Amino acid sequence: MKNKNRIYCTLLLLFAILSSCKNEGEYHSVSDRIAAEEVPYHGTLSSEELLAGRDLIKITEGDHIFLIPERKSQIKSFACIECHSKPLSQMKEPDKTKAHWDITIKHANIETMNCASCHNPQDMNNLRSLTGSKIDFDLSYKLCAQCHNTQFKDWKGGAHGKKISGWTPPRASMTCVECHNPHDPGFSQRWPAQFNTKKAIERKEGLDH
């Protein structure tokens, strides 16, 4: 009897692999199957299409080689010794319209923070490290790495911060200044852009009921 149930399982178990093979035509598992017939991308996939007209800048972080917008083309007063071609202190004026004096720095407390420890009062055309070192405005993400290293950690792997283009190469990502004002970095609250009426509507029944 023994031998006889085990004539049959084997019966059904080469059943089964000549099935199997038969429904996968030649191919003896779906992976085969897969590689063999799968249609190659004739091709390689970009973001340069969506960089075009964008003036960048590329940059090595550690292990990681990816491009930033450019910035200094960006502020309006650059080079900033067009004004600033005397001391401060020789400048505060109170007709000075364009001037910075309106700016509230609420990134740190003043004992902490002032203009000075970013900005070079000998050197207004470029940024000034914690060691007293230049940085470029093209690179002010280096000035905000010094104290936010965890974000910067991230934001150099591409987990931080948003991307200029897509995921495929060349990856392009926006700095810290792209999201952040320096002078008051966080965010405040705000309604969605977009007011979903009809779950409000359902909120309000729910508490009516």
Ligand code: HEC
Contents of the next structure:
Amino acid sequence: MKNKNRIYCTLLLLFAILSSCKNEGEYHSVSDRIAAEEVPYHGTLSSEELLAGRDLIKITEGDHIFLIPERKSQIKSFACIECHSKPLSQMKEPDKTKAHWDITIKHANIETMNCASCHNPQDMNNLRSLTGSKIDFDLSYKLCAQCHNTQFKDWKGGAHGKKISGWTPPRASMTCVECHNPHDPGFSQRWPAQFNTKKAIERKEGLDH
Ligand code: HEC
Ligand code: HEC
Ligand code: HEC
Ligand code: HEC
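What would you give as the form predicted together with the ligand, now that the form predicted alone is on the page?
All chains and molecules follow, beginning with the one already shown.
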């Protein structure tokens, strides 16, 4: 009899431990997790600040004339010809780590998309279109537009991508590569950085009373 009681007690204790939520990194609900990991918002992050000191260039695409930020100052390994002054075959050093080891392509499938789809080994300082003509790094949206016509049309009209500053002219817009990494353009899922916890708490308190 005593033994049976002991087993019951042990089981009860185990259940209590397992069902308690005191373990670190565990939350009762999704909103608890967001509330705990929330990044405080200070209300200062504006596109003007994001683009401070960047030159804007004027582009004309069909009926649309607007400004986009230049890119070259943001590309850390530009100018490419500082290294790419000779053919690739002469640059490869088998014993060394690859120069661009940190770049892996996660864009369409590898048969259709490789370095040479967009870069020209004979002219690294420029991008290359599918038909072989050169595209300036500042105008890389032209590269994307070849295959993503729907998004390109939306972007021209101001529906895809973000307008910089307000609606008053001159219009300025972020360019594709400000948001999408050309080598890996998709976005992975992530937790929202902001959550209106005040509302949620008020709602919960309302239910408790
Ligand atoms: C500091 C030197 C350096 C700079 C700057 C540089 N590269 Fe390279 N790159 C190399 C070397 C060395 C190779 C030869 C292959 C290797 O080591 O991976 C290479 C290879 C490449 C390849 C071929 C990769 C492959 O796997 O076939 C591409 C494409 C490329 N570079 C593009 C660029 C572009 C575009 C820029 C400018 C935005 C640039 N590189 C700037 C050193 C450089
Ligand atoms: C879909 C087209 C596309 C493909 C495929 C592609 N690139 Fe790029 N790459 C770009 C564009 C566009 C930029 C300029 C991005 C920007 O403005 O920040 C760029 C930038 C770069 C840079 C400069 C980045 C930096 O910050 O220093 C290097 C180096 C580079 N590419 C190498 C490669 C190599 C190596 C491959 C193959 C493994 C490759 N790229 C494949 C379009 C492409
Ligand atoms: C040669 C054609 C080609 C070019 C050039 C090209 N893409 Fe793509 N892109 C594709 C294909 C094919 C897919 C895969 C479509 C699919 O899965 O439905 C894709 C997928 C994407 C996706 C969705 C990725 C995802 O995982 O959801 C984005 C975003 C994207 N591309 C942006 C760009 C940007 C930005 C550029 C210019 C720097 C660009 N692409 C240039 C062909 C291209
Ligand atoms: C201000 C940021 C921003 C700019 C600029 C931008 N995009 Fe996007 N793009 C996004 C977001 C956000 C998504 C949605 C991703 C998701 O739902 O996972 C997206 C989705 C896409 C997709 C995937 C298909 C879809 O509609 O969901 C493609 C392809 C794409 N963009 C291409 C482009 C091209 C080409 C340009 C330039 C002409 C561009 N984007 C400019 C933010 C941007």
